[in-house]
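We begin with a single chain expressed as structure tokens, specifically the form predicted alone.
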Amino acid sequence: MHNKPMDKSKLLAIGDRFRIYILFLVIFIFMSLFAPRFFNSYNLTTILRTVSMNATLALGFSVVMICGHLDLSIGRTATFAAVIALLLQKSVGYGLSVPIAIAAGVLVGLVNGLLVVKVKINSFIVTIGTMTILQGATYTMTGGNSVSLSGSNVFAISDFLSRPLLPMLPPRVILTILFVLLFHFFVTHTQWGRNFYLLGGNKMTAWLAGIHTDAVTVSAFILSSTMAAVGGILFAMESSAATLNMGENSLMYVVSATIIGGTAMSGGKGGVLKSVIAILSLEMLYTGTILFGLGNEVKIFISGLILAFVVLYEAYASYKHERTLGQRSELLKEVAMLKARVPK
């Protein structure tokens, strides 16, 4: 008995499902073979440390996007929380300043979520407003200046977070990996996590299934802002400083990686692990362009090209899905066979 050859549509479906892993392998192998000084422990450790903050931000952002919303305030939330943690550290130490800064992130997410579900304001508008408010609050707290710390205790924590405990794995990278695994398990193996997908796929169906859609939406925004705060705080603690634009570039970086990783802007599709792999892939690509001696404009062009291709592909896939919605492939094949038998 011969196995039927896999048809083209199934191959495309498999390729789409695993595209970010394929992209990751292609970039890693190409850079390892051709980019000067790419494949060494120092460079790979630097890449992992560089992606840590954005990877942490991408976890919560991906959850919000899976729900069919956007959180454009993540970069400012990271900066806001980092500034609070460093400013309060001078008087109460990290033991109290860090929980307060994380609580501030939780509050930002709670406000965002309530405005979306109770006041019925589009998440794009809500988080744009939050982003502006947080920017103003950060500038007010700092007087428009960067915040930096000094002292033996501060530098000891900074050194601990940046010094590898295992090959290529400093504590901050290890913490990021733990966050990624925890979020991946939560989203894929718990009922509440699966509710994010149901809500993003069809809000009415989720509601009819007995899901408290408002609570799920608010929790997604809280997770997003909380992880943004955690990412900003850890970055500031490692560097013992927080600049006012430290999270400025994170937003577009995270949005691009999340879409490239396969999370649909319409919701209901995607994964936090894929978003993190996409961030790692982009960072390897950026590092490779530098090692090849290419300018920053080439890096921007390449990332834009990849994002444009993925967006166009998603638009085509959505169009094709709408055209074939409700069709049964086996019946279409029978109709085609009958038409072929009819004499002309």
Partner chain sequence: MKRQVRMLFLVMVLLVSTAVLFAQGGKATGPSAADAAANLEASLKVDTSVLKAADGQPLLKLSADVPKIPTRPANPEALPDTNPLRWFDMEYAGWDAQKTNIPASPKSGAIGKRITFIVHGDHPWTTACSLGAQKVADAYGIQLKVLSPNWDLAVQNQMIDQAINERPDMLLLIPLDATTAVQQARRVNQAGIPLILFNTLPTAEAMNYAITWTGPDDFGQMRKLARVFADELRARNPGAKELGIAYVQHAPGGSPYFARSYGPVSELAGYAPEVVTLDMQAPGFEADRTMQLVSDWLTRFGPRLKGIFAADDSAQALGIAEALKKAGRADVVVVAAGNSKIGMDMVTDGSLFAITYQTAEGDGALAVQTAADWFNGKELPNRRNLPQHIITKKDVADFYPPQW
Second form
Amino acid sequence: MHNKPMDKSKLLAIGDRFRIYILFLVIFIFMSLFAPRFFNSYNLTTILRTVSMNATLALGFSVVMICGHLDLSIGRTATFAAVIALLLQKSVGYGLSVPIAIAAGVLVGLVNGLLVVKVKINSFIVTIGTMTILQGATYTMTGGNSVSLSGSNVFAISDFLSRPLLPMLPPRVILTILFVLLFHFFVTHTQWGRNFYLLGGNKMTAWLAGIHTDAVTVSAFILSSTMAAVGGILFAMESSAATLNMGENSLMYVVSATIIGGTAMSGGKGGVLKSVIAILSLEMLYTGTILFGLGNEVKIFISGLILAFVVLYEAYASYKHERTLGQRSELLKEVAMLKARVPK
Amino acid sequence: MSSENLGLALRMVGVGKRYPATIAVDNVDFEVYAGEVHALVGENGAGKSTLMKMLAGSFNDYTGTIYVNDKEVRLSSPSIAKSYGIGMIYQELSLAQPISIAENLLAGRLPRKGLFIDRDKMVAQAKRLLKTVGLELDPLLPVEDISQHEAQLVEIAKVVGTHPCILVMDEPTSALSKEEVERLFDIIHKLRNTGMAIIYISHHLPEIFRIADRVTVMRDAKRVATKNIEEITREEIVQMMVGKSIKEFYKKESHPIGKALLEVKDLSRYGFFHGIDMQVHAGEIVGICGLSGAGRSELAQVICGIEKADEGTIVLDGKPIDRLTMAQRVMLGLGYLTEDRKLEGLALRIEMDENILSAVIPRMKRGIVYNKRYGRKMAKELVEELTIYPTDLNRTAGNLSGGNQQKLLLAKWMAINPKVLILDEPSRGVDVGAKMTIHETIERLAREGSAVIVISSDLPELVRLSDRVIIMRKGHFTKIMDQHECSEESLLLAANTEVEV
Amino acid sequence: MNRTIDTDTRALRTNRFSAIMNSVGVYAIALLFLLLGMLLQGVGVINNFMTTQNLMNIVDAVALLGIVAAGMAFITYSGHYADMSVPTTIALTGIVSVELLRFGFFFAMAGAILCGILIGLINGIVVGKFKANPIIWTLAMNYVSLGIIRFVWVNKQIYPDVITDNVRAVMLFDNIYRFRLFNVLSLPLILMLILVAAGQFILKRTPYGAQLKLTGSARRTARFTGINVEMIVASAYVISAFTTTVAGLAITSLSRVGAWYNGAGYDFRAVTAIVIGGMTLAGGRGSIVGVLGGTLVIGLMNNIMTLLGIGTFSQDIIRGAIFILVVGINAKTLRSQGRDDA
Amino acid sequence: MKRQVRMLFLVMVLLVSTAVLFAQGGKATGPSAADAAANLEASLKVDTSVLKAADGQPLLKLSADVPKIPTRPANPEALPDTNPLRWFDMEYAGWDAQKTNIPASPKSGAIGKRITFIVHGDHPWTTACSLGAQKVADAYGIQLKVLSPNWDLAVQNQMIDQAINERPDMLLLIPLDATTAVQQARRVNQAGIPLILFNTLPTAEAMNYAITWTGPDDFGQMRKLARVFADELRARNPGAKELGIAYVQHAPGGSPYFARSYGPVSELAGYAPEVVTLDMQAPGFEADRTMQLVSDWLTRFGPRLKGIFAADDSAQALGIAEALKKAGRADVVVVAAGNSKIGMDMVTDGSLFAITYQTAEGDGALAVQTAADWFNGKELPNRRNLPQHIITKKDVADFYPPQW
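Okay, that is the form predicted alone; can I get the form predicted in complex with its partner chain now?
Below: every chain and molecule of the assembly, starting with the one above.
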């Protein structure tokens, strides 16, 4: 039972655990070697800037998924918060409008979380509902138009965010990296962060361990909506405008990346870093298709295949696991003997 | 050993808890001294689990007062209960499968260095805890990668590791092998000697007589009596639990044995069991005895068609059934009552009648139309026959007590009118009354000409029911014992003996 | 003992009440909306609400949604949440039917239905046999089939009358949506009613339905009862794919064009109808008639809001809020009856 | 977990070292044509006026009418929706652009130039548009690289950045959104790459950073369509004091949403005051939802509803037609923006009264042609509009076969 040598299955398990990093390196090396103008600082910065929004969204979303829930409202929350931040900026300035917008994000998460834990509606359903409400609210606030920054020096903030501060790293990317590191250490190295895993793994265990499960769940939804809000606001600041459907594409992107990254829908597994690396990998792949001059159809096809493959693989692996659970290794050794004995 | 001098660890005065439809605990007084093992027994639904859940802080709406170490406390949440030093080992495993053993062991109290978790310390602590239950596993392994009995030990280590002053164990041995049970008893003794109060819930009376100092019996949501273990006999306990004399059961009738209904030849599922040969005749009850993990349930699953055999043949009433699906085998009258009634046996969220009829849906149709009313008469009869309570067929199965659920599960397989019925732990975790009904039904089934296989870890049950007992060990049949050779001692010895294959 | 029996009869009564509520619950909500409409009409805020024409409009408008939901409900009932591959199944079967129209109308229909069933079968096998997460897998499937459409037809949208000169085939195709029996009942409405009736029959009156219920509420138990759960789940997906294909044909016929964007939004809308209709995501509870009720509630709600002159944007807010409210009430009632499975 | 941190560290090191190594990445490659003059001469000889679109119309046709631009009111947003000047900033965006840092024409001729052509997303319209662009590009021997961000703003931004990285001779862009176009245009402008915006009108500010804008004058078209609409309404309801109409709007979030509802609203307020707006709704581009909406309108307004103005002539128009047919309301006048096959078919069979002529091929072609003109050193106006025309049953046959 103990100190087993590293056998093949164990190696496979490790490969499985780090598959997203392997995928990342494979894509990175492939693109660097073959895609024209891929491997230069400008392009890499572009990739980092492009993933910033979805990476920010993926952080909170992954936490919700680790808890065993789903938050489909992230895209709309991002738009909603961005619109609030920019609409209010005209009258109260950034100093107030951004905190208000983030508070709006917190509120969305709070409502989602409370509906899930108190009214006990499935999160899938709750967030479909909030998604619809947020869309209506966003459109109502803007009257159907996109919102731009206003003031004397409109571009100051967006220029600051998008110009490299360190080599290759504009503040927006640095911020994103900070968020990622912060979240990573939060979920791996703090009690509260580990509680997300425990809760996703087995709600009963967490509850019996004296963890306030409702508070943990609500906090996950709050984190998700808050990060969505932050991501949306930063994106809008960088583009110096908020459009009404800017977050729309993010949802499916973030969902697929999180799954590909290895966070399981059943909860308790995965990590925020993995989701972000998955987003980065997908983005490199997309950039590659653009650089090779391929159309969207290729991109959609490839990402669909990757997602399908990953889901299928995981399902198959757990199917296999279940079938061989409880097999006795000493009996397996007899099989050869048995086969020799019984002529077929 | 005398424990009074160590003082009262727990005193519950007039506690009660009411569910929407029933009163689960009714004005119960209960005391446990520090440094004693206090057994709590009663039929299913007698209220002992509810009482213990109350202690663990699962309810915030119980009535009455609870004193822990002579201090009045209000146990309204698990964390409050924990803070007063109450630890609980649950009957159903409550570990988070995808999470590492270490984090499960130390859930909610991971060692910290400043804000962050101290990983090295966590691993070291986890290793130490695992050692207390005699496990040497990598603490970073996820729980889903270890076996069920290892997980049960981890669960015990987890609770013991919180150093509770009151430890509640709810059927802790149900998933353990004999060696592991012995180890657990050692642990319990050690803990008791450190002055811990241990509340031990079990249906397994011999265990209680081995380790308990005192015993409290509950019936119908009330406490019946609390006695020192020396002052009471097994029969008296049973009598208190069910309110009737033990003499009424434990008698074996003999009846004629007919033709072979089930023949298994050289059956193997690689890695689980190999080269199984067996014949079961009409009117015969064959017991299969073995430790958990011996491959008993897997064998049953292959015979009934849930899993595929890698080798060998199965013949049912002269007809080879290897190529048939489980549904077809069920149609021919082969049934398998699983050991896990909650996950595999019953659909707890749907109605009783649908549960009873679930295996005979294809038989009940008229043309392409199926209506559960077609089988309602049969369902009603079965409910009466097995004295399932409540009798209202529209209730969901989940609302029933454990014993009644088990009877319901038996009713489901009785409904197929079985030629061969395999019962896997037919009376695990059920009260004496239900057990009696189940045993009577099994015997009646045999009397009426069915072949019955009983897989059980409950040795008295096997001794009482079986015409023959087959000993299974590590995937092989090692010994067959006739009725006259069978006794609890001989079975135990056989199940634990290494035999060359 | 007496006490327990006492409380038991009480539980029995709530149970009977809940049984009634379970079957008519959503129709109570529909009735509420009808009453609201009548009230508003009585006060004079809206007019012509209680007219045959208006009520027909409402059912006509939700016919396509009803068709999709009637099939997808089987998936929800089997405990697998929802079929997120609905949008591209609609698009793909639509495109395939238009593409095959050159070989004649019936060939096109058969081809599209075959194509839809194939998608359902793949979903069913992966989810049924390998137990892939149903939402994520069908989402992946949605992507893959979208990828196939985009790969094969690039950005083209294809028109029936350009694909073929067969005027009769084009006319027949055009009439899938536009045909009206006795000039009143539109074909999609008839199809919806047929599919709902068939669905209700299958779910409640066939061995398959009973086994699906068991599978939906306790999959492992179903397996250990000898039910071929893999087959049962796969057929639920095939049924869903079939009705989705029917809807896909009608939508394509209505828009006279096969394009990759046809069917967008039908996934979430169908889930909404199913859940309002009283099905719980945990599986094994609800009925197709209830889903029809959910669909009608959505239609009524949209109708009243437009008649009131509420703007598109505010409608979204109200729709979302009512959705959460209805589901929340449903969850609460179930829980108060000790059925904690919302 | 430590391994993960190490892995992250590794990735960071990799990326930073890349940055140091390739810091020269996005710098200019510089012009290469030494024989610019000869190239210019050859370029000027290319005649693109003979090119035809798929519908048989000339591919390149400039709008004859030069709009008369009114003076901008102090605060247009304070005006009522019905005042045409309320929409001044959208309608006349860019005519008075204060051009900033616009690169001068190299006057080296269009032949052999590399142009990156970024559209908004995949759609049959886009395919036709790219096709038209390609026709002109082929005539000049221009290398055209077409990119589509699939309606995703982040991806469009990325494509723009990649174009900056690639340094084409010219960037042609359909901005996904009017307001974010400012930042996009500014970025391209600062990188020193010539930029022409086309098709969708951005905000006025974005025009400052682009050489020019080409495309349809959506507001102008809609005003024209509104007049045709009003004339028909009057003809069908002689002497009516009130003509109730309703708008099926475009999806919110872009200039078409405003141009295709408030354009006609403000036009009709002056041209035909008896036309009353009953309701405006945006059901999206789905036939069945539009059908429900229109059915509900017919219930609500009954005979008061005389006309419907739709933002889309395919799915929306089909939904409207179905609803009207069901209610037996042949009297309702329906007009729609767009130039799709379905729209033209519906004009032919009479279920639509009029649609706008919006040449998709011409849109792309004009953009490339304008780029070529710039390379050829021609003076360019601040905006170049496509021709405006309203298609009715009379001349619909001239526009077959449809472009998409």
